[in-house]
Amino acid sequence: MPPLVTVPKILASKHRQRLVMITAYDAPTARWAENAGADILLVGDSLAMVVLGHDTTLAVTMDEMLHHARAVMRAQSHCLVVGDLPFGTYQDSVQAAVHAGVRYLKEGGVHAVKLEGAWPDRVEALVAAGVPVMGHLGLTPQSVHAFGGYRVQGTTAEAARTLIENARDLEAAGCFSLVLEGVPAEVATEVTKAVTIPTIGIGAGPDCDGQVLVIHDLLGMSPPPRPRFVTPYALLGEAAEAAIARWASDVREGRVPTGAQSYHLTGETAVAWQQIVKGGV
């Protein structure tokens, strides 16, 4: 079995591996990503979209992120998980933020939390509480309507400058690790450079020192348009599409299931039950 990974190993890797996360949303998801030798398990409220079918992540509620924490937590041995806290949970107050974060732990099993934004003093409470906290900045999807859609963030000299401000700040409250998501490479670069925890980036170009993915985006489970970033490794939703047809065209025209998929009577059972049926059931 590989080693346990840890937050504090998780801190040791700047500069010197390139961190592998994943996001994880059941039993299945978890271990395939981590026969597959992911570092990090997110439990990430985009299971909104790509598992429960809403619009946006606001919708999923902290009741159904633990239910899929729990099962991400059957399923892992080694990773460390990480929780999404939910949109509403932290935003209220640093005790609310704190609340949510000790159940995660509590409840979910996991071994961290992640929240969106520039929100120090949450964090600095979460960690004092004993939390570890992964902070999100940069394109964080729980704001997607005070952005006006999923836009690129820190475009303009002074928006890159507040980015990296905020990084050293969350670093400072006590983070571990840091998404960058959504904002362009040269930016993420800086951020990358300006703190010595390790930032994961999704669509922050090549100079983070790790980067994560939606598990449905990187198998080809989630439907087009993708984002630019996004390149399946497979495309697991049209081959299931092609073999449930497949299947459903077998059984239609009567060739599944066959004698050999059937469970058959067999011995002094089998002569009984012929003698039943000649007898007439």
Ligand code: KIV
Second form
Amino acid sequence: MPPLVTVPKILASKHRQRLVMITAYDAPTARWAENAGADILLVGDSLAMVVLGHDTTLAVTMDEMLHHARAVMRAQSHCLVVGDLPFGTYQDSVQAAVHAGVRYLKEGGVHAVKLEGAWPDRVEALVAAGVPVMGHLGLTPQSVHAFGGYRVQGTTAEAARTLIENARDLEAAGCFSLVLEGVPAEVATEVTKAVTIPTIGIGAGPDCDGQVLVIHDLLGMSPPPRPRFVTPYALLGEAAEAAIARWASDVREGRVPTGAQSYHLTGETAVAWQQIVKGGV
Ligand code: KIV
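Next up, the form predicted in complex with ligand KIV, please; the one we just looked at was the form predicted alone.
Expanding to the full complex; the earlier chain stays at the top.
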């Protein structure tokens, strides 16, 4: 079913409405984000780290991304859902990129894909094949080893100029929006002015056309240290541990389950069972 938030609506939102995008990896996170009024759900490859326990995003496979995308799509009703192309699925060739993008829409059911870096030829081919593409520039986590760590990008005048050029190239290639991650706010402001597609920032200051966060960071489910742009709006990790500890103590002390929380035999079956028990089971 087509979403209520569509690619043309996202394009038209520039200068009108700030976009809210949040990651979702399964049915509950998708439901929470939709009910809370998000515009876009991103099945991010951050899945590798916050759900699957890897140190970086590099290890997650296309099959794993599809597995989670399907779970999100079962809960989705109106948001635009974007699937992150995992590392290694689009770098090889234009054909590989189109194959992965088509697979995402066909087998995962998502409405669009996102890819990291300046790959205008991949974007052009995907868009020509009918796959809407969100770009992603700046601190692109799949390049963590090339960057020598999670380092803010675009910090020199030359790097900032390249960032703006790359953003223009991605727009010309057909991207419908652009994530800017880990870049100085002053640079993100100029990138946002330089393109007519909406920019969606994460650690890129207040002037982007929208913001995105990893849901585990927003809800306080990832352990510290937290990046400076993350203020948890809940502490679900702590709340979950406290709840489990309370239940564990109730189990150990024999406080649960109570009689009221148990199923019971009734009527003739209960009487018959008493007789059987008396006679020895
Ligand atoms: O994978 C992800 O969660 C992302 C966002 C941080 C933009 O790419």
